[in-house]
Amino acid sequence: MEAEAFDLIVFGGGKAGKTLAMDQAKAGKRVAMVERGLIGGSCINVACIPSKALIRSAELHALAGDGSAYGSPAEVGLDMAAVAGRTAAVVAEMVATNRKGFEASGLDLVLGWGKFVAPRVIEVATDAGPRRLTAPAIYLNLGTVADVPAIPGLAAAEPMTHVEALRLETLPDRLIVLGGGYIGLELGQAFRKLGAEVLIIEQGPQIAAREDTDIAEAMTTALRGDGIGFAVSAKVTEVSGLSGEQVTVTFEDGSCHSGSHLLVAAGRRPMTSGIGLELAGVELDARGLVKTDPQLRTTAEGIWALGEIAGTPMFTHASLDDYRVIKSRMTGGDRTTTGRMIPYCVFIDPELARVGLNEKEAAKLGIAYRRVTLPMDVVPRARTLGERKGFMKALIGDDDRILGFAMLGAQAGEVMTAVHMAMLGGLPYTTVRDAIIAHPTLAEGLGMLFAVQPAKP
């Protein structure tokens, strides 16, 4: 079979890949984008967008049920099929928007499973038959999938991953979540707000393992306040039953918990196996991630990797910056992945947002800092909203620049962005402290936070 020649091929249509493909197609290049079927990438289809749509439904349901606290008592029911329908509708709209963007750019969207059959040659099994594609430049953007740990009985129990959980049309009676990371916390709380009993199991000593202890403890307290149960430092040794009917998890100490549904949110693995990367000369590290340099070049000539399979943090906005790194190289720039400041949010209630260093990371790096904290309860806007849980925290360097910021509170992501801009500009914390910030807003709390006398930990 003769290979069709393109100027460049994007293998996988995640955020970085699809942005690059459309950009280059609009610039007049002949571009092929190989995608297994998730038009627009995982974020739109099975991750960020549908999960946040579900979370929004859960928030409104819980708020309506608590209406008496705001002077609006009412009986509240739940139509889980309608919740799933709204989530699917949000996804469908964004998929359609992405497809139109692809068509308008002029790229060749090749739908089907692809694999390398030779250096810089990809064969795709499409519905119309196999196609072989080649190009002098290939960009891998294949992403990751949920990992199911090798626990006896777990696979046989047919647990849900986030993909299936986001499509449920019947509310679980009792949901067991295996994993206390960000995905498990977001979905666990969403289903709790919708009315399910929820138990979150974490084998480590705290949920949200990468966060400082004070943040993790405050998150745990807030989630317990919603009625979520926790089992931490809990090693699951066996799973029995069938998710969707009756499932039981057994711990190392012999104790066990049962539920109607089991959700596995215990990490992700890169989609790098079984696609012929060895034939292309692309090397992987011990975790199965593609080895890249700071310009995202792989070990194979003419092949780059973007997004999660390159070890980029698993956030859509981080993947987008990988596109900027690649575009910089194309235009003679020197942008790299080194030293990037990547913010992130966890969409629980109260919301968590963080940028820069936390205390764990500063201590590990031997960086001296001073700390300021402020409870959200003292921020006037938080009180008017009835969103008084959580706190702000910032780390300040010896030169008065902000080293890191974390907030657990309402609209934390929006507030964090203001601090992020100050950090990018190298501004001293006093600039934020002395700024005239509109009242009453949640961002007004930043002035209050930085008015606190910084202290060493």
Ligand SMILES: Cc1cc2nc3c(=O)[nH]c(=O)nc-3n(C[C@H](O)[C@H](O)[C@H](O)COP(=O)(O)OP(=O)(O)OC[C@H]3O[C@@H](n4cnc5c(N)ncnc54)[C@H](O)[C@@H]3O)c2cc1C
Contents of the next structure:
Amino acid sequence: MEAEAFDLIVFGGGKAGKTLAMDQAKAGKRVAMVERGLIGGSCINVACIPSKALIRSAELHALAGDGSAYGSPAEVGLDMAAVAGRTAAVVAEMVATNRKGFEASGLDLVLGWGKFVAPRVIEVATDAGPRRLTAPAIYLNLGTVADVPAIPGLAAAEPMTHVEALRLETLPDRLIVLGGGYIGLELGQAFRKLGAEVLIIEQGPQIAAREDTDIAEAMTTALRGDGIGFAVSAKVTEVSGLSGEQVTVTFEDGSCHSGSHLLVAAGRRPMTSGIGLELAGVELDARGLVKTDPQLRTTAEGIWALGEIAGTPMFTHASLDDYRVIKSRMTGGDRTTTGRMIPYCVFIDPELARVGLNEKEAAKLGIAYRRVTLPMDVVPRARTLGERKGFMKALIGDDDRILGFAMLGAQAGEVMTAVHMAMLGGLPYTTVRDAIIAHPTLAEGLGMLFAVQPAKP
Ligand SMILES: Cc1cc2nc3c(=O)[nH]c(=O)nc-3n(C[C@H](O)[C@H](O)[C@H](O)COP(=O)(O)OP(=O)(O)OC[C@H]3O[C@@H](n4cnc5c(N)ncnc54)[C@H](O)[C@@H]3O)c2cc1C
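Moving on from the form predicted alone, kindly provide the form predicted in complex with the named molecule as a structure.
Below is the whole assembly, all chains and molecules, this chain first.
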């Protein structure tokens, strides 16, 4: 079969890839984008967007249930099929917007499973039969999928991943979540707020492993306050039963816990095996990630990798920045992945937002800092909202610049972005402290935070 020639192929339509594909197609290049079926990538279809839509339903359900505290007592019911329907509708709308964008750009969307069959030739199993595509430049943006650890009985128990959990039309009675990372925490709390009994199992000594201990402890306290159970430093040795019916996990010490549903959120696996990357000369590291340089070049001439498979932090905005790195090279710029400041949020209640260094990272790098903290409880807007949980913390360097910021509290992501901008601008913390900030906003807490006398840890 003769390969169809393109100027550029994007293999996998994640955030970075689809943005690049549209950009280059609009610029008049002949572009093919190979995608197994998630129009718009994981974020829109099975990850960020449906999870945040579900979380919104869960928040409203919990708030309405607490309505008497706000002077609106009412009986609150739950229509889980409607929750799933709303989530699906939000997804469908975004998929339609993406599809329109693809069409308008003029790119050739090739739907089907792709694999390399020769150094720069990709074969795609489309519904209409196989198609072979070739181009002098190929961009891999294949993403990751939920990993199912090799625990005896786990695969046979047919656990849900985020994909199935986000489509549930009935509420699990007793949900067991394997993994205390951000996906497990977000989904675990959402189902708890909707009324499920939830146990989160984490094999490490704390949930949210990369966070400072004070943050992880405050998260645990808040989640426990919602009624979520935790098993931390807990190793599951065996699973029996079937998720959706009755499932039992057995711990190393012989104790057991049973639930109706099991959700696996215990890490992600790159989509790099079984697709002929070795034929293309693309080398992988021990974790299966594509080896790249700071400009995202792989070991194969004319092939780049973007997003999670390139080891980019697992966030949509980080994947988008990989597109910018590629675009920069195309236009003679020098943007790289080195030293990027990548903020992130964990959309639990209270929300976690982080940018720059935390204390663990500063200590590891041997960077000296002073610290300021402020409980959210003293921020006037937090009181009017009834969102008093959490705290803010900032690390300040010897030159008075802000090295890092963390907030656990309502709208943390929005508040963090103000600090992020100050950090990008290299402003001293005193500029934020002395700014006139509108009252009563949650960001007003930043003025209060930076008015605290910074102290060595
Ligand atoms: C439950 C959940 C919630 C999340 N929430 C957030 C959040 O709130 N904020 C945030 O920033 N990030 C969040 N993330 C992470 C975010 O979804 C990813 O980091 C983001 O989608 C970027 O991924 P990517 O660009 O690397 O690839 P992806 O978006 O995963 O795209 C890769 C694409 O390649 C396709 N593909 C793979 N192999 C093949 C093949 N052989 N042939 C054809 N097509 C193929 C896939 O179908 C997929 O569409 C969440 C993730 C999960 C799982």
